[in-house]
Each structure stands twice: as C-alpha cells, then as structure tokens.
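The data below hold one chain only, encoded as structure tokens and taken in the form predicted alone.
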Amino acid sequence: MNQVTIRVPATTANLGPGFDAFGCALSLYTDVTFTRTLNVDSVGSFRITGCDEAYQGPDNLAYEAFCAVCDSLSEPIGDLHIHIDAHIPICRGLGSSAALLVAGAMGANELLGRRLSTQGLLNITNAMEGHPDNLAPAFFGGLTASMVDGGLPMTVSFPLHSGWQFLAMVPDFDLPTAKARAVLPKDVSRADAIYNISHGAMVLKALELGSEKLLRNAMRDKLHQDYRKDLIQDYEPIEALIRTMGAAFCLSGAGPTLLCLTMDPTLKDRLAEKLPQVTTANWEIYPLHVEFQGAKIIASE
C-alpha cells in the first residue's frame, strides 16, 4: 500500500461543564489522502494541496503528526503528497486542527503497516495538542471523556439518547484556540470547581436520557464559557433565543462556534426564521447527528 484516504469527523468539546474532557464526533468530515513513495535517490520531499497556500507548509498538523508517527517507528517518511477535502470550518470550534492531526497519525500507520494502536497514536497526537477533548472522539468516535494521567491521555465511552440533533451555528468569523484560551483565568475558585463537577455529571446523564430539560441547565458553566462570550459577537443575545426556545446551549470547544442540542425537529426552521431578528452577523446552521463510528480509511491502494 502506498496511498490511503482518511476521513476524520468533526468534534465538539466541553460541552458546557467539561472543559478540556468531554467531547462528541459529528457528522462533518475532513478526508485526507496520503500517497508515500520512497525512492533511494530522494532525501525526501512533500507537498500538500487542497487547502490554502498558508497551509501547505511543514507547520501543516497532517504532514506533523504524519512524521511524529514515523519517527515513532523508525521509518523514513519517504516522499509524501497529502491532498485535503476539508469540510470542517477553520478555526470555529469544530475540530479541524485535531480532524488533521488524526489524520496524520492513522495515515502514516496505515501505511507502515498498522504497527500502532488507536490508543498509541492518540498518546502521540495528544502529546502534540496538549489535551484530548477533541481527539478522542475524532479517533473513537461518539461521546467521550478523557483525562491525562502520568502524561498518557485515557478515555472512555458514554450512551447518547439516539434522539438528539446537534445544530452548530457557525458564523463568518473565526476564534484561534490561543486567543480563546488567553483570556481565561489561571485560578478558579473552590466554589466554581465544584459547579463544574456536579454540571458535568449532569450533562453526561441528560445526553444519556435524552432530558432537555436537565440538559439545559447542566450545560452552564464557570470554568471558560463566560469569560470567552465577549469575543464572539451576539452570544448573550443568541443564547436568551435559544433558551426561550427550549433548546439547551453552550459553546463548541473554543468558539466561536455555538450548539444547540434538541429533541424538537423543528427547532432548525424556526431557529433559521428568528435568528437575524438577534444579531448581524452571518450565521450558517449546521443539522448535525453523532458520528458513532470516528476516524476510518475510506479508500486505499
């Protein structure tokens, strides 16, 4: 084998309470194909396509954690052409650096041979991107929780009612992760950790049962949501529309994309109809569902 596709769905982290731990994969996709050759006469070249020219150099998270895993394995990486279909907005809060990581990493394994674990080559990305929220359902797909101990990231699987629909209100504008995480406090209270605690075990059981009611309520936060409204225009008056519709809230991973999570097939119209009444600023409404599957090789040769 010398070329392999990779498609990596979308990811929304936090999920209100759980900050930098819970995360959920959706149905919005990046494909990424790898083709390796190695030649005696070559020290090794790479080009990347697809996306914009300020990605195509050697900063590019999927030619990255490409190379981590090769480096892994004691392998030459050849040269490499990576072309990629990215479906997943930049920069809004959906996954696409950890989409390309995961790409990256089950690329390269693919192509050596399958050497690695998913959990090997999330202990690698993870060592890349410093938390798991995002990566674990990239690679595993569903809802997770994760946590990092002794260095190596762990994870674990939580049920989600099948009812649930994931409407993701991504605007024209984007939100870099550093400039998200700036603002937040390096301290947080007694009173506030525990907030986030008994919150985050709720969403966990309201996404289980399907309770839009508890879910509302257990999607507030103390630990990053407040402090990152201010950056992302019309949040207030976006999350008051929401709420008066019955719908429960919060922030996808770092913004500036919002989530909406309802039982109500319905609620994407009349959300379309009533939201330019609350804000100017351009906002598409993606109709999302759980990916239950995560990262998989769609085409290989």
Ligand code: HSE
Second form
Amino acid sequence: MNQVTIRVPATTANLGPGFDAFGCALSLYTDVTFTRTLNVDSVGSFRITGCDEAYQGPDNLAYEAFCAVCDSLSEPIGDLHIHIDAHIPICRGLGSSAALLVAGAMGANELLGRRLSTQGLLNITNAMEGHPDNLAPAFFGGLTASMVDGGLPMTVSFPLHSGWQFLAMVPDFDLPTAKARAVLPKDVSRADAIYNISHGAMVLKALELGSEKLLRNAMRDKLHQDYRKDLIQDYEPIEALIRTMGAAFCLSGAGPTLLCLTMDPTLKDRLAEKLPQVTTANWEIYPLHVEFQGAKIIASE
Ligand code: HSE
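Show the other one: the form predicted in complex with L-homoserine, since we just had the form predicted alone.
Let us now look at the entire complex, which starts with that chain.
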C-alpha cells in the first residue's frame, strides 16, 4: 500500500466543565490522502495540496504527525504527497488541528503496516497537541473523557443518547487556541475546582440520559468560559438566547464556535430566526449529531 485516505470527525472539547478532559465527535469531517513513494531516488520531498498556501509548509500538522510516527518506527518518510479535503472549519474550536494530527498519525501507521495501536498514536499526538480532549474522540468516536498521568493520556468512552443535536454556531472570525489559553489564570480556587468536578459528573450523566434539563443546569463552568467571553463577539446575548429557549449551552473547545445542545429537532429553525436579533456578527449554524465512529480509512491502494 502506498496511498491511504483517512476520514477524521470534527470534535468539540470541554463540553462546559470538562476542561481539557471531555470531548465528543461530531458529524463533520476532514479527509486527508497520503501518497508515499519510497525508492532509491527518494529525497524526502513533501507536497501539500488542497489547503491554503499558509498551511502547505513543514509545520502542517498532518505532515508533522506523519513524520512523528515514521520517526517513532525508525522508518524513512519517503517522498510524500498530502492532499487535504477539509470540511471542519479552521481555527473555530471544532478540532480542525486535532483532525490533521490524527489523520497524519493514522496515515503513517497504515502505510507502515499498522504497527502502532490507537493508544500509541494517541500518545504521540497528545505529546504534540498538549491535551487529549479533541484527539481522543477523533480517534475513538463518541463521547470520551481523558486524563494524563505521567505524561501519558488515558481515555474512556461514555454512553450518550443518540437524540442529541449539537447546533454549532460558527462565526466568520477565528480564534487561535493559543490566544484563548493565554487569557486563562494559572491557578484556580478550590471552590472553582469543586464546581467543575461536580458539574462535569452531571454533564456525563445528562448526556447519557438525554436529559436536557439536567444538562442545562450542569453545563456551566468556572475554569475557562468566563475568561474567554470577551474574545467572542456577542457571547453573552447568544448564551442568554439559548438558555431562554430551554437548551444547554457551552463554548466549543477554545471557541469561537458556540454550541447549543438540544433534544428538540425543531429548535434549529427557531434559533436561525432569533439569532440575528441578538448579534450583528455572521454566524453559520451547523446542525450536527454525534459521530459514534472515530477516524477511519476510506480508501487505500
Ligand atoms: N481544551 C482545549 C481548550 C481545547 O479549551 O483550550 C482547545 O484545544
């Protein structure tokens, strides 16, 4: 095999109080095709197509993860062509970076004979990303919680009701994760830590049961969302609108995408009608559902 295409789902991290721990895979995808040529003439060249020129350099995350897996297996990279067909919006808090890391790691592993386990690939990519909350659901699908101990991530999957609709409100401005992390305090109070641990446990149960009422109350946070509000235009009126409509609300990952979680299939149309009344920014509503399958191969030759 010298060519493989990997499809990776979008992911939403944190889910309110589960900062750097909870994540869920969603029904929006990025496909990445890796074509590797290895012969006596190989010079270790690489070419990246399908994305903006700004992402075609050696710091492309799919390329970096591909190289990291080759390195860990002591294999040459060969001459590599990476083609990216991205449907996950970039720099919007829906796991576009994690998707590229997962694709690169899986792509290399497949082309090298699938010698590493998914856990092994998670270990490598977590060392690159710094937190496993997007990576874990991108690899495993569904709802996950992860912890890092001794530098190594460990992930468990949680059941969740299939009726949840994730209405992702994606603005036309981006927010680099580094900027959204820079505004967070280094230390937190015991009260805030307790608040998030207790609310986090309730979020997992509410997602399992499909209880909108429990989720609405539990999906609150003291560790990151308040600090990030000012980076996102009209965060507060949009949160107020979602809560008035009876749904649950959180920031998707580091933002700027805002998330409305509901079991009500009619809510999307009402939200689309009311959203322009509370914000002057342009928001596109993506009606998403849970993707229970993680990254997978969709073509190979
Ligand atoms: N847990 C991360 C954060 C997700 O909120 O910063 C974004 O990478």
